[in-house]
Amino acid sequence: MRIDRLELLNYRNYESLDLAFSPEINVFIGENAQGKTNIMESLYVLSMAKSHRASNDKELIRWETDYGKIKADVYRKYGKLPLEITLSKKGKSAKVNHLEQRRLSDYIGQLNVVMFAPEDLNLVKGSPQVRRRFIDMEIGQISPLYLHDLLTYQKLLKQRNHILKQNYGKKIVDDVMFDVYTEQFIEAAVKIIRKRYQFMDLLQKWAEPIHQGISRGLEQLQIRYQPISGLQPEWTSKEMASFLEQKLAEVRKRELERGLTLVGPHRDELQFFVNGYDVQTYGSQGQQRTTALSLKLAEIELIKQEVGEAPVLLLDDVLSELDDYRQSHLLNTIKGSVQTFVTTTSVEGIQHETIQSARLFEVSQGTVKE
């Protein structure tokens, strides 16, 4: 898949912008704080209907305007697909082929992207929340049903926590709805856990040989998904549900003491091991970066397998974070196979032919010149 044309209206520091892209490599060059990352962010929002760096959509709308808009002509294997996201202070709406979508979860998956930015190094050394978000966003791109289950789970978690807070400090829960919410919560949790296990198996399949290639065969990467302690991936849904029910009963007293749900996928963890050692704790910075790069390249292959065509790759100021060898490995991998967007302050020092043949855009104070 590829993005042929992008239009922005009142988005961040762009009053209006209309760009046509190369189907291969597009490079945005400029100093920091000029608007390069805003373009990358708009492509991510076009895919995921949310920003990777702002929690409030109002931040995406240009200062002193009422709404912002992102439009693009996307080409997939079956032809042209116009996409559109409109952001306003009341909310956002999404259109596919000029038709407004009833739910944003119906929209996500029309355009698949893989974003690699310096903060993605936190996938390895950051908090468990960063890794859970990575899992959820990537599965959501290839499985709209997962997004639906995740939203259901989050809603039930909120309702369950609300009752626990109301009963804070008590010995028993005084609310007839609590057991109903808990039963529904367990059902949604099992669906999420099973899907995450499936995704991790696929990610491991692609990431392991990629990591071996980058490390010149010296390192073996293992990805380990850790849900509730003791739960086994080979169990049936019924067995998982029974186990979760038991675990929730065991922690009920502590939940009432804290007013929080203490067991569930919202507390799961993802670990990375290289040659048997935990990369987060014992890995060098180079090993952590190789692991992050392997995951991103594996994402491309995974999406390609699941969707039937390659996603769009967004490299936001990341080439300068990689040494020459990892940089070359990345560029060799994407050459001719994935439409790629790159931001950088300069292409000097990047000798790779992929960059030399790219379409270049100069970005300065919210204006873009080719």
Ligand SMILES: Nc1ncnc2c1ncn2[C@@H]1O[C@H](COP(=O)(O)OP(=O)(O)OP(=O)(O)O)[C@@H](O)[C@H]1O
Second form
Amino acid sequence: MRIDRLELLNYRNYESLDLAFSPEINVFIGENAQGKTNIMESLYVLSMAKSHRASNDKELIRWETDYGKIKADVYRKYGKLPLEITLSKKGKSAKVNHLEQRRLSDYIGQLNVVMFAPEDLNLVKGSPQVRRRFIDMEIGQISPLYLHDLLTYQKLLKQRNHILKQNYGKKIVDDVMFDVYTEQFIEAAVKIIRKRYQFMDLLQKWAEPIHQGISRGLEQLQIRYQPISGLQPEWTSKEMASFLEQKLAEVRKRELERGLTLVGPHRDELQFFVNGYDVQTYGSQGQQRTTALSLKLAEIELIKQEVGEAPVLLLDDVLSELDDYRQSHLLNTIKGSVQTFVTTTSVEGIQHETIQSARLFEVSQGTVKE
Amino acid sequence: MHYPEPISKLMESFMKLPGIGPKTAARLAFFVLGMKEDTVLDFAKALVDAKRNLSFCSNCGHITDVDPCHICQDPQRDRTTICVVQDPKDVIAMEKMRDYTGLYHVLQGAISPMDGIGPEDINVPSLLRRLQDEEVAELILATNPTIEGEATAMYISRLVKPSGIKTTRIAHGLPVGGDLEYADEVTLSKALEGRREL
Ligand SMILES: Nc1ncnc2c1ncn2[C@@H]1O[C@H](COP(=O)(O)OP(=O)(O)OP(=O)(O)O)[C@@H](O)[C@H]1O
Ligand SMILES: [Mg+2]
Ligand SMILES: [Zn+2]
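How about the form predicted in complex with the ligand, since we already have the form predicted on its own?
And the full complex, kicking off with our chain again.
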């Protein structure tokens, strides 16, 4: 898939913008704080209906205006697909082919993007929350149903925590109600865990050879998805459910003391090992970077396979950070098959060959010149 | 923009209605200004009458102008089946379908701990009383297919289980996460056919 044209209206520091893109590589060059990441972000929002860096949609609307808009002509193998996101102080709406979508889960999945930004180096180093977010966003893109299940899970978690809080430090008063919510919670938890296992398996399959390539055959990458300890991936849903039930019963007293649900996929962990060592603890910066890059490249392959079309790749400020060898590895992987958007403050760190074939855009204070 | 006080007050009232923002409220307010005085008076009276003359059925909780409501009073109705719904609008949707001949019980909501709504805050106690006093053979749980609607149905079915009354949950021919009132009549009647025992 590819994006042919992007229009922004009152988005971040763009009052209005209308750009046509190359189906191959597009490079945005500009000083700091000129609006390069804002363009990448707008493409991400177009895909996920959510920013990769802002927690509040209101931040995306240009200051002192009431609403912002992102419009694009996306091409997929069956033809043109206009997408549109409108952001207002009250909320957002999304259109596919000019038709308003009632649920965001109907919208997400129309355009797939893989974003690689400096923050992604945190994927390995950062808190477990960062990795859970990564899993959720990636599965969500290829399976909107997962997003729906995730929302259900989060809501049930909230309901269950409320019951625990209401009965703080005591015994549950209405245990029928608590059981009913716990049973639903477990059912939703199992769905999430199974989907995550499935996804991590695929990711592992793609990431391993890619990592080997980038590390010139020296490193073996292993991804380990660790939900509740003791749980086995080959179990049936029923077995997983009764295991969770048992684990929850074991911690019931502590849950009541803390007013919190202590077992479930909201506490899942994801670990990366290189040649058997935990990269988070023992990996060098270069290894952490390579791991993050392998994961991103694996995502491209995974989406290609699951969706049947390559995603759009967004490289924000990272290309010039990679050494020549990793750069050419990356560029060879995407060559001719993945539409790519790159931002950089200068073209110096980037291979000459890439720049020659790319469409270049100059970004300066909310305006873009080709 | 600054409006004269009577207009801004009227706009404020319109904005209390669902789905009406300041722009629509202004449009409606100015439209009212152009209406005949009689029409405006009728309008105001209709609003007040609806509020004053309608109340909730003391038996089933449905909205009504007589008590018990027309459905509860109807001798043709099958009194051994009660369909439990969240909202009076759901009764109206089911009645449009004309397939169902039993009675209703309107909960006026669903159990939601995070909103502070427990079973006693909706019409669950009155339902349990009815099950004790009336000759009920089957309870159809037609709460919304949302998390809270689902939990409420499960909750009721657990409380009722020891009594031996059959409880069925309306099958989800309904859109996931949607409200019953949005379901068109065909899906609704399909859903009713395929109800499963809890
Ligand atoms: N809602 C908004 N309305 C107007 N301007 C905004 C808004 N949000 C951010 N900006 C402006 O956008 C600019 C930042 O843009 P962006 O993050 O795209 O920079 P960049 O070109 O990627 O810079 P760097 O090279 O440092 O990453 C800042 O000048 C900021 O003041
Ligand atoms: Mg930037
Ligand atoms: Zn009645």
